[in-house]
Partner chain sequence: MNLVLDVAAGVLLVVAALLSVAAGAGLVRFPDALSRMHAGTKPQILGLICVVLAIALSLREWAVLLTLIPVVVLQLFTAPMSAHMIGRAGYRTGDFRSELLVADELEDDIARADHVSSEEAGEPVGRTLDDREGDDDRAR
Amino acid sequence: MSEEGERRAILRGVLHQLPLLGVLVALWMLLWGSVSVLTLLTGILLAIGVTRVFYLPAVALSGRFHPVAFTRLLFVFLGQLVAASAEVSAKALSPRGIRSSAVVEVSLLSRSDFVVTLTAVLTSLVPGSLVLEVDRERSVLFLHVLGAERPEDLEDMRRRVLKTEERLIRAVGSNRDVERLQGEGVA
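Can you give just this one chain, in the form predicted alone?
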């Protein structure tokens, strides 16, 4: 490889790391609760050090971002968060309590680590469900579902997770994932 080719490869690598570096610097500044030159510089140094010392495998992003679909995803997620919080609180405070729970397996449509991870994170953030395990090779999530008393409760959770994945695919998924959605009849 020529010297210019090497420089371009290094530049591509640095540009690929910029979003991660930016997030790490922002997190550092939030942790310190200060926006100053000192926290900015120490954040940059720390972010560069962390990315050089700890190997982080590259996450393949789709390059697609649809603001309307992303906004819809956020609003639905916030609605689910509020509704599930109220539901779990009511169950926990009721005299009957929470009598049952279950583990449900959800096979996802996407094979993207990015979409699978975001689906798992959004699902775990909603009270009443927790991702216990992710099978990356098969794109399967195993969830602990609180208060699942009937088989319909498990199917309802499975549908909710698949709808979350669908919204994620529409917002940030790859063209291949969008085609799979359409192939599955999800318009």
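Note that the structure is a prediction, hence the values are computed from the model and not measured. Each form is matched to the other, and the largest set of C-alpha atoms that superpose within 1.5 Å is called the rigid core. Residue numbers count along the first chain shown, from 1. What changes on going to the form predicted in complex with its partner chain:
- If you fit the rigid core between these two forms, you'll see the Cα of Pro151 move by less than 2 angstroms.
- The rigid-core alignment places the CA of Leu162 less than 2 Å apart between these two forms.
- Residue displacement note: Ala47 has its CA displaced by at least 2 Å between these two forms (rigid core superposed).
Alright, leaving the form predicted alone aside, put up the form predicted in complex with its partner chain.
Here you get just the chain by itself.
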């Protein structure tokens, strides 16, 4: 790689990290409860320091963001959270209790760590599904489904997770993943 290309790669790396640094700075200012030059400067210093000391591999953001799809993702998620919380609460309190559960395998479409991680997080946040294991190479999630009894319950869960992934890809996924979505015919 030429020197020019190397410099461009470094610049791109810095640009990709900027949103995350921004979040750290915003968090710092929120914790102080004040937006001022002092909190901004100390925030930037700390953000750089923290990412240096607690080094983790760079998160590969897709660089694409669709506000409408993102809003939709948030609202659908909130709806699912409320509905599923009520459902699990009802199961916990019902005299019948839980008879059975299941471990379900879900093959995701995306190969991006970012999308797979967020899908796992969103799936885990909704009560009734718990991510037990992640196969990163094949993008496969293994979920524990609370109260699953019939084979249809497993299919429902699989469909729900794939829908979540689809919404995520539409909101923050890379162009390649969006194309793959269309190629799958779900668009």
